Amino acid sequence: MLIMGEVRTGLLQNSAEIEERDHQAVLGLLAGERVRMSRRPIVYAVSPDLLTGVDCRLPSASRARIRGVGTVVSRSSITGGRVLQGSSYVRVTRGEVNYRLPWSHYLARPGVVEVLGKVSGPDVADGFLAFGAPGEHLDLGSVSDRFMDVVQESPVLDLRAPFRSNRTRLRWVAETGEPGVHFTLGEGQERTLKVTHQGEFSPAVVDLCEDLALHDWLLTTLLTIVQRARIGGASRPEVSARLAPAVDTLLHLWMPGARIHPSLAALWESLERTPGFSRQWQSLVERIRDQLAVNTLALLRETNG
């Protein structure tokens, strides 16, 4: 069995952070289900699961017809108050039948995608990965982005975010074999990652995808802010303004693995050591501080003086 998703992740257009009461309001996506929340480490909040249904092609690196039927499994999750996600994902296997059967048999079945004939797991998952392009085939992140403007649209957010930054797309793929983890950085905002478990599909695949979009895009959207500072070719007044976003809204939320099954974190540790998310991290860290403490000293001589 195969199981592929798509990631995207963006800063929540909001001036604040969103206090823990507007999470319900926010993230309340189908009527009757609560939000789920999590306070500890850091607060956590996670719409219920929505069902879209699907009849498509599905990608094929050989670009052979695949006809896939079923429904997406999708929901949408906010990090301290300030990054939010739209996340969705299908487990693909083979149908009982080569037809199309009622829509009830797909519904009974949430989150699984049945092929209409013959289909090669490695096939899917290379195309999957390719980036191809959108409306041709099974297009998770389109369904993702959408949850993603309907959070957006809340009226309890005011859209007025402190800082201009992009979403990240990462697109994933799991199979079962020898614990493995391979992470690739493509063009522009497209990130791809192919786990391999032992076991039964788990939720906690899909928890360790989310968390590493999230670090991704967090660790993405500050060196985006760092270059944007222009350290050493603007004053020290004009880099610590533009700097200062950065530890107002991103710093505190790095808590990388904070939320993986302890049965996965190998995985997530075997990312840090390549490619090394944490060492890059913690450098940009100290070359901002570096950069407020460099200002604090000159305006201090310059009041004294």
Given for the second form:
Amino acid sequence: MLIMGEVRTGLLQNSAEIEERDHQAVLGLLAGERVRMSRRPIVYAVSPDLLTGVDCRLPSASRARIRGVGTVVSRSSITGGRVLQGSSYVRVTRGEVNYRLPWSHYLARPGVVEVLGKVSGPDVADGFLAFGAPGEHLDLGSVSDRFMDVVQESPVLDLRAPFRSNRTRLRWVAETGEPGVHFTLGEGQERTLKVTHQGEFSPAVVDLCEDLALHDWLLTTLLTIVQRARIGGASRPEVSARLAPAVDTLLHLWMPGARIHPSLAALWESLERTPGFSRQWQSLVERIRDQLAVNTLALLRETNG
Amino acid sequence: MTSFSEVTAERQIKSGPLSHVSVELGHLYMEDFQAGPDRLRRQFAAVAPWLETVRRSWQSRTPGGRARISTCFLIDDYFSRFSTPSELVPMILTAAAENDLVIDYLARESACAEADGVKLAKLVEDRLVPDPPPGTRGWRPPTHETGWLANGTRSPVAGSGQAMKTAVRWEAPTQNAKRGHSIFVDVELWNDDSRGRTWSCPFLAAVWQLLRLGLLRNEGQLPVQPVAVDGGFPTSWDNLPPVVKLNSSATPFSAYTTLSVLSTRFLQVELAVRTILSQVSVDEEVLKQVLSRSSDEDLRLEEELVDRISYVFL
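For comparison with the form predicted alone, provide the form predicted in complex with its partner chain.
Starting with the chain above, the whole complex follows.
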């Protein structure tokens, strides 16, 4: 059995952090279901899980024609009232028959895509992580994107983001085995993650992938802000003005591993050693604060003449 | 080891009591009422032996023959309003008693749209996961946005603009899960007009089945609780509880399975109901609760929802 998913992460299109009480309106995608929220150590809210039906070819590194039928599980989440994620995943299994069954069969197995015929898990995983053009293949990214768009369409939001940013795309696959994690930073906005965990798959693995996608986006976005500030190139007040959104919006959101199940905490820790997400974040934060401090001193000097 | 949890981050799903089978002894529409009490008596006379068969069949399947069988009856107060509860309910109960039938629960059809302030039909609408035609690889506009739900791909229709210049050749509709040939079904779920939304009869009947199977929740709570009526039935349908408990010793209203004894004129409606129910995704937690309860009773429950629903057409 193979489990694979795609997380898309971006900035919520709203000028301010959204308030706690607005999360239900923004993420309440299903009547009769409450948005789940946690407030410690950071405000995090997640929509109910929703299903999308698919019947299409699955990605394959060997370009094999593999047909899968079933449902994708998706959800939207907001962290710190600022960062929006759309996340989808499927469990790929071999179907018992090689023809399509009535839809009620697939709805009795939420989140499972059954393959009609033979399938090799590693072949599908490699095909998926290769980020080829989706063509006729399963497109988890478009489903995740849709779950971001639905939230952005909420009338509660003013659609004025404090700065420009890109959506990142993280594709992940998970399997059971000796615990390990392998993160690859691809070109542009593409990232891949291979997770090996002990025991049965649980949604805690999805939490881990979403948390990693969140922090990768924070780091990517902060790097872009620092680059755009042209430290050393532009005037000090200009640099400060360009760095300000980072201070207002992003710096306090760094909480790696905050919602990770203890059984998976070691995987986050190994990513902290290499590539060392928090080390890079800390050094960027210090750089920003130093720039602001130097500018403040310059301003003070001018004022005191 | 320390642990910390926040209440609002956890889902809590209530579970309700369940009978083995919920037997629907009939539907009552305006035309049945207009046909007079004789029609009702004849219907109950035809239903009685089937109820007895169901009783015996479940008694043989349960340890000590302790089968929990509840009976129910549905009155339409949604599509047309006729008579009053104080006039109609005693008439139904008399006709049933004459055939040695006990109606345990009485429900109003409008309760399937909204009951006790909970919009049940909306709960079910949001849980529709349309049957994807081959080639569906990601998100696509839901097929039910138009108020229609199909079990396959519709025939193409001539579009506007450029498409009008070339004649559109007729193509057959196809059922997604066809074996050889298609039986294509397209169901109208609702229509909207200036007075608001009117849910279709099959859609409300699908809600009715889900209620009887105990599979609906609103914010984790059971949305409808049967209520006993003391001191006579009201003179207005709005004052009658959505589901009335008529028999104080009845086993629970909801059940692992349902059986509906209906006139063959409901055959098409029920095909539509099954087309809808095949595309409803019931909460996974709720499904697990019901499965674990049934296995505690050594009962093997069908995995697919539609396989828990059966009929006798008369």
